[in-house]
Amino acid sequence: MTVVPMRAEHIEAIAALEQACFSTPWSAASLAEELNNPLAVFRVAVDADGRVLGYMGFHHIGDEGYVTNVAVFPAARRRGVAAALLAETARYGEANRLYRVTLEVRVSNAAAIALYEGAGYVRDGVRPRFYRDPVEDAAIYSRYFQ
């Protein structure tokens, strides 16, 4: 597995991944727009044949980062894909001297919470009724670098 910057040839697979993982998925058009967004730092985990295993979307704003999504195809889960994507985020944060990176996660998503905590993220708070389909609170997590 290799983690590479998102490119146009990844968009179709990432859009399918979004459909498989989220109740309000990003469209292929929205993902493609990120290719031209100077704040976007999107990374894709690919196998030896270049097939998309997962991806992570991230926006670098000032001295902070915000993770928009982390997703891994079900067949590639529990193989370190998401951990590799989060490690890339940490490398980026350290290299660019960010203060912190934040993200939201459904409070019921125990597997994702364990992943984030294992990657050095700490819970900073809750955003009530943040998610739709179904309505649920979001736990706010941050990884601090300074």
Ligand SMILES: CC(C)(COP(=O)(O)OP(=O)(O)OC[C@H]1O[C@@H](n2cnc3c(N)ncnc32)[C@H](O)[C@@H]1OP(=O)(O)O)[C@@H](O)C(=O)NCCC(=O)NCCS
Given for the second form:
Amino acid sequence: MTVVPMRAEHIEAIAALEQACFSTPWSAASLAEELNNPLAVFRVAVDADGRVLGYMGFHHIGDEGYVTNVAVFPAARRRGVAAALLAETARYGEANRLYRVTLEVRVSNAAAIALYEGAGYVRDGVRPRFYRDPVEDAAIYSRYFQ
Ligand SMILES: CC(C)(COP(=O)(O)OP(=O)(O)OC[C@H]1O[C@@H](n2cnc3c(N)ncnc32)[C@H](O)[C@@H]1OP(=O)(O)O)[C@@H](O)C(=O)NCCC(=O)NCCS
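Right, and the form predicted in complex with this ligand of this protein, after the form predicted alone?
First the chain shown before, then all remaining chains and molecules of the complex.
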């Protein structure tokens, strides 16, 4: 597995991944817009044949990163793909002297919460009823660099 910047050739697979994972998935068009967004830091984990295993994206605004997406195809889970994507984000944060990278996660999403806590993210608070389809609170997690 390698982690590479998101490119146009990855968009179709990532849109399918979004459909498989989320009740309000990002469309291919939304993902493609990020290719031209100077704030976007989107990374893709690919196998030896270049097939997409998972991806992660955040927006670099000021001295913060705000994560918008993290997802791994079901067949590729529990093999360290998401951990590798988060490690790449941490490297970016260190190199670019970010204060923190922050994100929201459904409070019921035990797998993602375990992933973030294992990667050094700490719980900052809760946004009540942040999500829809179904309505649910979001836990706010951040990885601090300084
Ligand atoms: C959450 C998700 C991204 C994890 O991806 P992954 O590649 O399987 O995660 P990794 O293999 O890198 O796991 C790293 C660690 O996270 C934790 N973890 C991951 N999946 C877990 C699960 N199902 N149950 C408990 N802990 C889990 C474990 O601590 C794991 O380390 P370990 O395997 O050594 O025990 C994946 O399950 C997914 O895409 N889910 C659907 C989309 C989603 O919920 N995204 C997050 C939105 S905020």
